[in-house]
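Starting off, we have a lone chain in the form predicted on its own, written out as structure tokens.
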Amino acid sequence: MKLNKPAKAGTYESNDIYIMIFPGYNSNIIELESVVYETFGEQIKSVINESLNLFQLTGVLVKAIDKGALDFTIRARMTTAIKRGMSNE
């Protein structure tokens, strides 16, 4: 599948994650800022990658600012951002 435009989802609130996704890159790139990076950074990146793989997206930049979101919140924000980026509106 292809991302048609940049998109975002989420908030900067506690226990949430703000996701920005951009098309037009050679490979998938994840830039992560997190208050729990030392402990959960690799797990957060893994959940982001799973979401990209689920939608078969390649060549996107994902910028994520995490405030302690759980896995299901990360998946929900990624799904929302991806669907917004795939829409033609």
Contents of the next structure:
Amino acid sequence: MKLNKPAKAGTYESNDIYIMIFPGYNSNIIELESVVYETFGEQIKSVINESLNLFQLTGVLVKAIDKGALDFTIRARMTTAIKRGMSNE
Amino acid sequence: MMKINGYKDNYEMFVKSSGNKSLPVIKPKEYNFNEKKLRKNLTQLLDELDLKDGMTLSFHHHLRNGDHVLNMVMEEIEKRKLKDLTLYASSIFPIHSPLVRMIENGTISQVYSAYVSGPVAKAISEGKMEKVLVMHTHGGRVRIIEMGEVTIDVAFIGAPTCDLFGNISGKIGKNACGAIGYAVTDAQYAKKSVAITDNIVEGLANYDIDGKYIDYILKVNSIGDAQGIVSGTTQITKNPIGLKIARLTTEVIKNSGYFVNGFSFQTGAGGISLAVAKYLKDLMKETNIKGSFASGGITSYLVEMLEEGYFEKLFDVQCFDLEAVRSIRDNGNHIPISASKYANINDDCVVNDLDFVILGATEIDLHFNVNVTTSSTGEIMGGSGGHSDTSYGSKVTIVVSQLFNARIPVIKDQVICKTTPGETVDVLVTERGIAINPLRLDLIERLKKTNLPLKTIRELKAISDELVGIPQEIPFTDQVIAVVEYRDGSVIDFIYKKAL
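For comparison with the form predicted on its own, please write out the form predicted in complex with the partner chain.
Now the complete complex, all chains and molecules, led by this one.
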């Protein structure tokens, strides 16, 4: 599948994550800032990758600013951002 | 040898006094009870004090993040190129950031404190201090001085009001901070004690520290900013999860078997702890049960409970807000106490008479050991204060915390730093259940009869792990940056420098 345009989802609130995605890169790149980077950085990146793979996306830059979101929140924000980015409106 | 009939067999002739006030020397000294104590210039005073490398200087923290005394004195001392000083400061706040430079340039080589936050904590966490940080408790601080483990060369005491004899009151003056319980022992035991004040009055009738312990009085323009004594955490939480925890905690109190007429209570100034005070008041109203005393750092919520007759007395070692300052000045049942009377194991301390204490936690492990000294990633950001003192003394010690917040879980297999031993912690209340220390069979027995959501601490951890995941290990080096001392002086843990 393909991303048509940049898109975003989420907020900067505590326990949430703010996701921005941009098409047009050679491979998938994740730029993550997180309040729990030391303890959950790898886990958050792997959840973001899972979401990208679920939609079979390649060449996407993901910028994520995490305020301590749990995995299901990260998945929900990723799904919303991806669906927004795939729409043609 | 001359023999004297009727006198002890071995006697020592008086040679000289060391000048250390912990020893039984003759009083009053040269400068007591006259106006010669007054100094108007810090530089001149420091000349007279004859400061030397390696000395120990003490400060107290009642002006909290509004304190100007510590920085004012230390910056002047730094200019004199003194080195290797030990700072014996009861707590260190973000306002004390100039100390970072003094730690880096060797003016200060060691710090003793019960609580260290802000830039100083960060610098020490990074391993910048030459010697180790010693983290004691509020009660332990007094014991260390009394037992002579540390001798204070000069105590600098921020004094909201002072008379010319050196009598100090914390209750009045433009920077009134109420109780000054942490400074009392310093005044009594330091070789020299300096009262630093911005308000000199004539003949204080009611004072907190007796002028006979004060050697010099320094008049300055301002000792601080009284607004800064209101610490950032003294507001009731609005978070519904926090309120739920507070309600559950109040139910635990109600059904614990210790909630009877004359019970005693202490709570910290954290948002959830304050909410417990609010719900407890409703419960006391409903059941018509009255308490004997509340203690600790005192907030407006406890003042209100005193004034409305829910408690007979407040024992106050430190005022957390300006309402408490007003009350301690005006209300005879709001009683200032020294840190010794509060929590020193060698004193008849108030914590031993506590029925309930409500405490916070950064981390708690499966054996109920609590960390309030470091963050969950290992940086120093607090300390015991009275945490382990009250936890030891109180009949029911309740730790309140969200099970996790912003993906930071409270329950760990092992805490990074053991501040308070699990043997002294009885109950953990979270929004998803209540865990009782298996050692407290009586509490388990009574609370089982209620419909409260009791779980083992392992069950709570499983819920947390399921939602949050297992955190990556934080790597540490083997360099010890802080020693954590329990209230009796035994070493309870070390804090290590983090690996990069």
